[in-house]
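One chain comes next, on its own, written as structure tokens: the form predicted alone.
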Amino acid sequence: MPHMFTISPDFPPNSLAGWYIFNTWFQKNTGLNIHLNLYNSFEEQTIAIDNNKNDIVYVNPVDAVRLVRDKGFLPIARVKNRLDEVVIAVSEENPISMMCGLKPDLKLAMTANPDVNMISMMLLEAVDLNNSNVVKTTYDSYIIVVKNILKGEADAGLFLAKAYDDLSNVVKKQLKILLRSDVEELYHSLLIGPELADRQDEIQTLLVSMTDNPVGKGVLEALDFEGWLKIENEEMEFMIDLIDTLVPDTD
């Protein structure tokens, strides 16, 4: 049977060819048979993550967390320069232009990505907005964000930072950001499972040398990644608490 891997569903459509030639590069170097199994919306990923259909994976810092913790995946290598950030966008043409003019009853427009909205609820109980006094509609990507915010049926928009940055500049010049997140503590990781423990070093080893070589330097370009920096497992235990002290109870 191969090993399974699969990469959270934010990415930008743009990279799904680089993360074929990342797997054939991986399956090449690890000798490991790895099919790469991609999914619609974070839901599906989470029941097959639940289902332990994966044993390779990328996803987002809250995933990760649990994966760790619940299943017992060690922590392999995170992309360099690339944290977890949000961004909190409106229409261009809304008059409000910083968050404080953000009111109860607000229509959020959003993703199911857990981290992104995670990090974005915390910054709206700045200006007192919560659970209790906004409306969230969840669509499966960005771009569906965008067009109901553009629409008008959503009054602002939450976006991973990096998935708001690879919008066009067309799409872009109609939205406005009233706030972007530096956390610089949450990022993306790649994991393994436990029953690939005995390869932890070996792979992070890999991974953080890619950039030696011409061929793991072409991989990297393909996924538009300068690189990957090795996850120490107190790295990924800082994450942890810092995801508890966020959220008590991240189930």
Second form
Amino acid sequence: MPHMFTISPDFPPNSLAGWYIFNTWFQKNTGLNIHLNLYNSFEEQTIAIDNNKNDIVYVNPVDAVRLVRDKGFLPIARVKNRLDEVVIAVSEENPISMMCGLKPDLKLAMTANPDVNMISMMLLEAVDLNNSNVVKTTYDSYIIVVKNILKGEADAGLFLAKAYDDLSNVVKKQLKILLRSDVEELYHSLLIGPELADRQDEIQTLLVSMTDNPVGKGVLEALDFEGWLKIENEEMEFMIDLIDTLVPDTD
Amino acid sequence: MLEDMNVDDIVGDYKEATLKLYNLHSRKIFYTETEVSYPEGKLIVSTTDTKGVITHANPIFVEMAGYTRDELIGHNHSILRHPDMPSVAFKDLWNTVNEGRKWEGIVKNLRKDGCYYWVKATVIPNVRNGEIVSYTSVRRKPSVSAVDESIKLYKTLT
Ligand SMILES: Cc1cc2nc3c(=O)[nH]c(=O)nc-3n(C[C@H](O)[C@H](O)[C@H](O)COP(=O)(O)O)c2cc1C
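Switch over from the form predicted alone to the form predicted together with the partner chain, please.
Below, the chain from earlier opens the complete complex, with every other chain and molecule after it.
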């Protein structure tokens, strides 16, 4: 049975080829047989992960916390200089130019990305907006979020900052950023399932040293990554603690 | 033990007060009416040991507190205690986290320069192998209405 590898559905579509190149390189260097498994939505991915369908994952902090805590996944690495920040944006034509201009009954367009939504709701709380006085609509991609803002169907959109920055200039010219987060503590991470636990150190060393050789560098370029940084177990614990303070209580 | 605040660090007109900390020792503090607004889009993060001694502070925590990192790490979190904060708020904080639960509240903090800043704080116990080993606090920007309500409420408490 090959190992299953999945990545967060919030990656930009143009990096898809990069992940296939990475997977080929990774198999060659670990001797593992790995099948890259991509899901179209967070929902599909969550169901697959919950059914123990994947043992190598590249996921957002909220999912990482769940996997480490509930499924015994172990941290491997995160991408250098790539933090999870969010952008809250409105149409360029919107008279509102500051967060305090956002009022109750706000129509928000978003994707199902759990960490973007968590950070955004925390930022909106500062202007007295919360789940009870905003209307949220979830779309399949950021570009559909943009379309709904431009059509006036939504007042504001919630974006992963990297995804916002990767929008074309033509699109960005029609939007206005109200707030860009600067949390600096949250990041996507590569994790392995418990059955690969004895390979943790080896895989960490392998990924961190990718920048040391031309082949590894080429693979990183295909992914548009500067390199991997090792995640210590304690760093992961810290991110778990942080997420615990940020997720609203369900009880 | 926390040292008294230093008048030379204070910017502008100030008042003086003496805080009783952990019901043991007192600390002379100086405070002004100048507010420093919460930095947009940021989270202020710190961790303490089980006694409330700061063990980790992120860069924006250090910047907002106005102290150097060395003046914060290894010192009790009450180094930021503002006289307008009712002590019952912190009693509630400690009771809550010691029971293993999450505490949330609006807190007015005192900076080294005597200015203050408001935060919405969430404090959680960090549990490892079933035991509380430390506490983490994450602060975000509070809404104007939440601060106004707290100002009113805290005046009625001691
Ligand atoms: C993780 C954590 C963070 C805290 N952050 C603050 C803070 O920002 N400001 C503050 O005045 N007290 C904070 N406290 C509470 C202090 O430890 C202390 O209880 C409070 O300043 C009142 O002082 P006292 O307990 O000596 O009366 C924090 C406690 C914990 C566990």
